[in-house]
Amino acid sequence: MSAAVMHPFVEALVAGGRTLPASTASWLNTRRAAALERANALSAPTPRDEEWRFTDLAPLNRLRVVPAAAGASVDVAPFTVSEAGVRLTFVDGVYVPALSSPGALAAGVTVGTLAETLKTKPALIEPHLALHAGFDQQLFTALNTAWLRDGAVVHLAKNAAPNVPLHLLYIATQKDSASCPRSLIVAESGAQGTVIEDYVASGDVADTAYFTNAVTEIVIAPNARLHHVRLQRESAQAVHIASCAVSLAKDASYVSQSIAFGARLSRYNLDVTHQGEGAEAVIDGLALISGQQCADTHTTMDHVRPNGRCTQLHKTIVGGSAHAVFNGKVLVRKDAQLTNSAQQSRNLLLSPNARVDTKPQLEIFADDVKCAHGATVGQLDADQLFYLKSRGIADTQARNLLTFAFGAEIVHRIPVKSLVARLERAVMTQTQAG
């Protein structure tokens, strides 16, 4: 990191953590002292800093921002999944159980607030919470741990299998604030479940900038499976920062579909570690951005354990003056013999002042593997554009159709019709040609 600057933002949110009311767990008050320090040390990133080089951080050091109030009352029915069996709500980060739909939980399931789980189930918690993101080298990492006071725990138990997913929505309403929304998922040996993972806009906040700092951590035991769904809708001049730690131990599945459509500036960091042998994943990400937009992606899928399996599809689509990032590593060690990993960046143009960057990489310290990346940068194709042309659809009708296609295929992945059919007309709106 380049030498510690002590932005605003950081005075403002370290100032925060120095404040919150300790905790009744004495080992979550000294993880948060922890982060608390690292974060009153570290520098804030600038893009002389090789993780950050290709995105400025400078519309967040422009906000002012204060640590959000209370939640207030808003209206969560366009955020709704029908298909839910759960809905946890938090509004500015503050969980609020009017909007919230507790549901009947299947045997095994718990799905709750950071605080009550305290309380009722604190071994569910202590041996995962803030030790798989880890916070040293991580400013807005530790800036969430050190402001750990709730969140949502989803806890499935031994061959728990929930048949609905489970929805956790993190809404915001204020201008000018900042939340530090906390996620810890835990499936144990055997289960199975989906979790959908949600940040939105209020309408009062649709077009003004606020700051959102969201940490998730996510444990898969042996043969356990988990599909996780993570959109990103937040308001157009916003700022969202988010941190994704998975662990997968022997067998264990991560299936993963994660869709930016909003913020000014959003980054969002994905490290997944193969802890146990015959571990899989399946990563699938989507950012739809125009204007003045930037979505930056930074992936990490880290092979430690033999016999390993990932898949990885990241696809931008890009108009205006927007710029997407993708820098997406596959880190293969040494005694993660016959692995078997391959990566794919796609990355479609619509506008001439349009930007992406992409980097995927590969590092390899055994010799017995199978990887391969890609990636693609370009404009719609000439050849299926005169295809849908000369089967008589208009010129701009055609490039609507294969942009919208382009995006569907990753939407399409999601196992939740209702968001399916949700998704899919914000794709179709964010890509129609005038």
The other form holds:
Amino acid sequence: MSAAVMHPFVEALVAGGRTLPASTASWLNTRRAAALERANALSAPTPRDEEWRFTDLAPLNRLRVVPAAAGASVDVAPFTVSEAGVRLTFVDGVYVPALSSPGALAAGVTVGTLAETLKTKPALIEPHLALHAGFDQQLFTALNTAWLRDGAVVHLAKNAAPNVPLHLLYIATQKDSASCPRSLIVAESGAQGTVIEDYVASGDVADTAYFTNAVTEIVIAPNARLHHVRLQRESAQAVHIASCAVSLAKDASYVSQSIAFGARLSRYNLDVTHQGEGAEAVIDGLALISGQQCADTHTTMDHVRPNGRCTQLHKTIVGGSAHAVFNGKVLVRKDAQLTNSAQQSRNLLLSPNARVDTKPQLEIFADDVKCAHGATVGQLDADQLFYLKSRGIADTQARNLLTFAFGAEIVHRIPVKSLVARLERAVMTQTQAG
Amino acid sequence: MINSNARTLLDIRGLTATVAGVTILKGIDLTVRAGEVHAIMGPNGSGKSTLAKVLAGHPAYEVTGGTVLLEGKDLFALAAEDRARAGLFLGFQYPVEIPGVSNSSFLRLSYNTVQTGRGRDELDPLEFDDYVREKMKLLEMSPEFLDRSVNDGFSGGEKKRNEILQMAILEPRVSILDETDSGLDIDALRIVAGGVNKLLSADNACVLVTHYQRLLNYITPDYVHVMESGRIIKTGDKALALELESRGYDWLLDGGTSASAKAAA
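Show the form predicted in complex with the partner chain, please, the one above being the form predicted alone.
Once more the chain from above appears, this time first in line as the rest of the complex follows.
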């Protein structure tokens, strides 16, 4: 129906989706076909769309991408996380067993690829896959779902508790390629675990453009707890668009840190729905960008049932001519009485050309709730600066330390020590004025 | 300990200062010699804390007149960080929380910059760890405070102990402790005051800014000064603090008013 010209990236992915071999699971074929239809019908967002007001997709529209070919071999050593009990490695969206490390897992823990789980334990994924991340109006999720052929599956059975983090590593290696990484994480009742979702680039694409279009679905059953660490460390020219849909049952707990360092243009949509009563979410974000980068984070916290709690701290450190965008929507529906939600957006501008657009968005239909929000955009805290200087620390050094600390506050919440150390170094490198 | 032959560490003459255009300090004169403990008392809003912050170089305050010499050097020619290196220390009334900076790296950076500024050698992380742990014993602080962010989530008492720990590490010539006793329970007060006493010597000096005589039961002042409306209106010995405790400030303020009224007349 739409008269809009189809963008090359849409065309490439839709065409790729059409040529996919049918899955043996008919339900999956049905969901893929529905997504393909939507991908065909929807037009690419423009700044006239409220959800894309501040973020210009021009770097993506300029790309002439082709769906990624089977991944080449790549050195994963720089990306390994020593504490991780298992690592699934995908190169340009394709699982590479030789670069993965299965590890010995606790009882009730399944970590594998979508293709393999479809064969061995389809019942674990059929109730969830492509049912949480909506694609009716979301072009990028529709494209990812239409293109769905492989991905990562983490399933924690009832009361399962792997005591080591599980690492999902997505490496981009091909110039001008498009890949659609997909992850499904399910924690059954009483289970608890930590998952690291990690997007990186190999040296081959350090200065070239490519497109990552990722979708993650997370389902947390009653009394289960999931800690989700998301790292976006794409190359400086990449375009990274991602959605994560989280569904929380009664008394479920979701804690996440999303860190964005990379990409010329990145967009992360995090949608958390409190389907059950008394669920809790802690969502922290940090975007650390410079040069011409743009990092956009849109979060939606949808409180459907009563007694939900949510704490959100989103930070950005913006240098050069970079541009950070944050939109934090909190929706409290009529039945969601006694919801307690606190949202903070804190932004640090390191240069006169840096820009931040931050927008809290509260929609409250219940009458007995507590919803606090606040946003700050600015320079370093004058009291902190004076405190450090009163201890003999020179002005430049004090400023560097505080800039580092501003980012490190989020990094320190990550429960994986080696990752904290690595990210601390990255923050240090990017924030030192010299 | 008063020794009139001791050298002067801090010499304040005719100091006036403003904040946001309002004059807070209206002519302060104060001489602090090595080995001395001075207490500055006075009602709320008399300018005590302002004096402390002006000396340390807080950017919100503007010095409009007078001179201050720290061991003979012009204090106001020095940036805040250089004052610390020159031997001035401010114990904050409200120590600032810095999430994301570990206390240990902050303390070491501070120690090493101050040492370098004084022409001494730095300590590497291991050497510093030994050094700081020794100092922490003075204040009965658990080593776990090293791993936490600076003052972040510390109780009132923990923050004040952390201030005195910094004083212990930096070995200043002149320490100005701004309401170090506020918000402390009796055990914390005993520990903090005990730490300060161990750090005092014939070579350094301390200025205690306080509301209450309570602190002075633990740290005995050689001089007690009363500040009111940006001036020191009375100076005495520790007996003055006891008198203030029982009589309040009113008798001094009335006297001050009538004295200035007489002078005006």
